[in-house]
Amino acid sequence: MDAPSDSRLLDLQRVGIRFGGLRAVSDLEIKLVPGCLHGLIGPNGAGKTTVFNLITGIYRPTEGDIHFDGTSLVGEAPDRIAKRGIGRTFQNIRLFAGMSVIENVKVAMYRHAAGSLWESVLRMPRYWRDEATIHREATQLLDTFGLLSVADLGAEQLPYGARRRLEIARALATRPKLLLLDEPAAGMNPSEAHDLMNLVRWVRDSFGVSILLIEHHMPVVMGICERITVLDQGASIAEGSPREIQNDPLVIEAYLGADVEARG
């Protein structure tokens, strides 16, 4: 049974985007609750970062309604609707490699910064609490990620793991309400990969967000997401727990394969 539309925090409505002549998505409806840790899959091709990219305000779609906190989202800059409180990170790590570790947390933090262009200009005393504030609150999430100790490193020397931990600590450190996930295990060895399940059950817990999650790991989406849609060709073909998922035929046939029958 669908949530009452009060109480969602993200209403995908029937949206759909063309490319020219190319129907990218379509008719496409995700509804998801406060709290929840929900799961977007399919086929390479399939339209998954389309669909953030709609969300985050990178395309507009041409056709139907995105709702965020019972707000529409369509026609809204990238910028604002990162204020709003949707944070996200990228299929291929996206950092500031010319930056530490800490200056990379420290930069998603401005936004929330209380002093105005000029304060910060002149350097005046608002500047200086800001600065003090940020540090302290970028210190405290690197600490809570094991990244305290690399601070000062450049976010280019991390390893891989670390990276995509950083990644995740600077989106949280937008202060989402929503955090979109785009394949933060690509590359991943099956021991990191674990590892990360654990690391995103755990930031849904501890900070109180909701997230969506792109995965084509499928231990990872099944261990650990409570709703999943399934995507093919732009259009969504399934939704339910993840063993609904996994005893969908549809599924089955579009994507999961014989893995899910031998997992059964």
Ligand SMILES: Nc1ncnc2c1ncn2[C@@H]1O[C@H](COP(=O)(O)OP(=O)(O)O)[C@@H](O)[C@H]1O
Second form
Amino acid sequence: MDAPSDSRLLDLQRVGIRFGGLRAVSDLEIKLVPGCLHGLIGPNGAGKTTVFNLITGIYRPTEGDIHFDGTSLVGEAPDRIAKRGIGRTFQNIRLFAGMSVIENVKVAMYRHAAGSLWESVLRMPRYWRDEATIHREATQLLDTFGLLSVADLGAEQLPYGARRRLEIARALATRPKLLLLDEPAAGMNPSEAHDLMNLVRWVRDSFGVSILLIEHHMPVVMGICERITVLDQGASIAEGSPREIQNDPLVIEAYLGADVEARG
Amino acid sequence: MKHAAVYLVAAVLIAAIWALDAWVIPYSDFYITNIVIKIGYNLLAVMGLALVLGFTGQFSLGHAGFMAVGAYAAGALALHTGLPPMLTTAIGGLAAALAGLVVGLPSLRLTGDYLAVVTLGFNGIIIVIIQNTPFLGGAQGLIGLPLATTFATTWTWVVIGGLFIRNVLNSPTGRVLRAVRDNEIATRSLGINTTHAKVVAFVIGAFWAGVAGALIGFLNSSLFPAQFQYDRSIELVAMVVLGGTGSLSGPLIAGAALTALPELLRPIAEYRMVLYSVLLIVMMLVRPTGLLGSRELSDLVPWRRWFGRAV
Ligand SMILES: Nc1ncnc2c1ncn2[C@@H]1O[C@H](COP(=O)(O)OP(=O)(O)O)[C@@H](O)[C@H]1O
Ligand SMILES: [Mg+2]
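Can you give me the structure for the form predicted together with this ligand, which would complement the form predicted alone we have just seen?
The complete assembly is shown below, putting the previous chain first.
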């Protein structure tokens, strides 16, 4: 059942973090195999975003270890971790508001440019080649995400759903091995959310990237994730296939209970 | 061929500058020529700060300190070694760039207000060091510098500096700088070392401030520490903010206007700082993004096809 440890892409080993007196995440184990589409669900405030911030180095775990591709990430700076192949989106969208849609994607391709700053300043041949390649790849990516027609608009002019798609495209432009998506369907209507989930699955299949997906609406993830971890008050209360999760009494209590409360 | 257009424009501009210098400047009003030269070196300082403050979003309040480093390095070197002033001007720029690296490396890791305080402090410290260094003339000033700053040399530097900054802005690095300004956390999430990017902007900005400072020394044949006090730094910030953060041509226009105005209207000169405050307040009320916002002159006029963006 358990994958051998050397085939794990991401391995959270009894990870925990304390903010003052609050244990936002405790004793958390998540193991991802390459090519997975794994869901991380749980009610609001469960600690899901904190898990992303722990993986990407924004927070440093106070307990446990996080391995990516066989070596520890703990203590590395966020840009180093991203460089190792982890891309992400943010629950509160973080686009470059003063830049155009295509520039948002081009920034992410910065590390693909072969030329130095001097070659840019002196406009050497390599600068022009880099810019041509970056432009071609950014255009392709925008086309894939249905954003080509708005490529030259300011990023802040996009409607909400398109902003979320642009953030995913931007993260993919770094060519990550693992993509972390924080509530990509938040604020969308059910039909938009459905389309987005199909897009997420398609991204996993055609970009060969592994995905860890946060969502707090259960039905949205049930349809596409192969495995799901359920978080409640910072601890994992269940892990398994969507079917197993759906029938887990603890999940129903913690999760659907909260939903019923919210409705009622 | 299209790629070479901007060099052609620069070459034509420089040729025109030297032609003016040879055939027009000798017959023109000395006072006006002086103002035009002042505009030139202020533009060099402004374009460096536009990169740091406008495009990278780093609030530096010590730009005049880098001008001082460049001015005194270039001046002292020319005075004590006899090296040609135009060579020591470039060395002055490099000295300022080095100072930018030393100040920037530790302080750019931190955010916002901290940088403003550190750079303001740096500006003050530089002044105190100069005042207490006999080799640099101390408070009495460094005098007897060669007179080498002319209309032509100044404006040749302006064209080279403008082209340099423009090419930085329209490059992968330039995109990263604007990304840092817009959202540093997101930039880091793309695997980009934002501290490194900010230091690069800071060093480039300091280099052009240093060149500007050096030109001042060789214009007046003298240098005084009081010329590089923090009020000069604030003046430069006002030029960038009024011109538009995220624009290159906007701050250049504002820089030229704010240099010429007090010179042409002498009574205003004494109330310069008041003028800047009033202008900043008015601008905040009627046009909070500055004169051009984040646009360029070339976005507003149809030359864009030939000049490219960010002329
Ligand atoms: N930097 C922080 N300082 C203090 N508390 C935090 C911090 N970040 C998150 N928390 C707390 O951790 C808990 C989990 O938050 P979060 O991970 O955002 O939940 P979720 O994404 O599942 O809705 C919340 O109680 C939140 O207030
Ligand atoms: Mg969250």
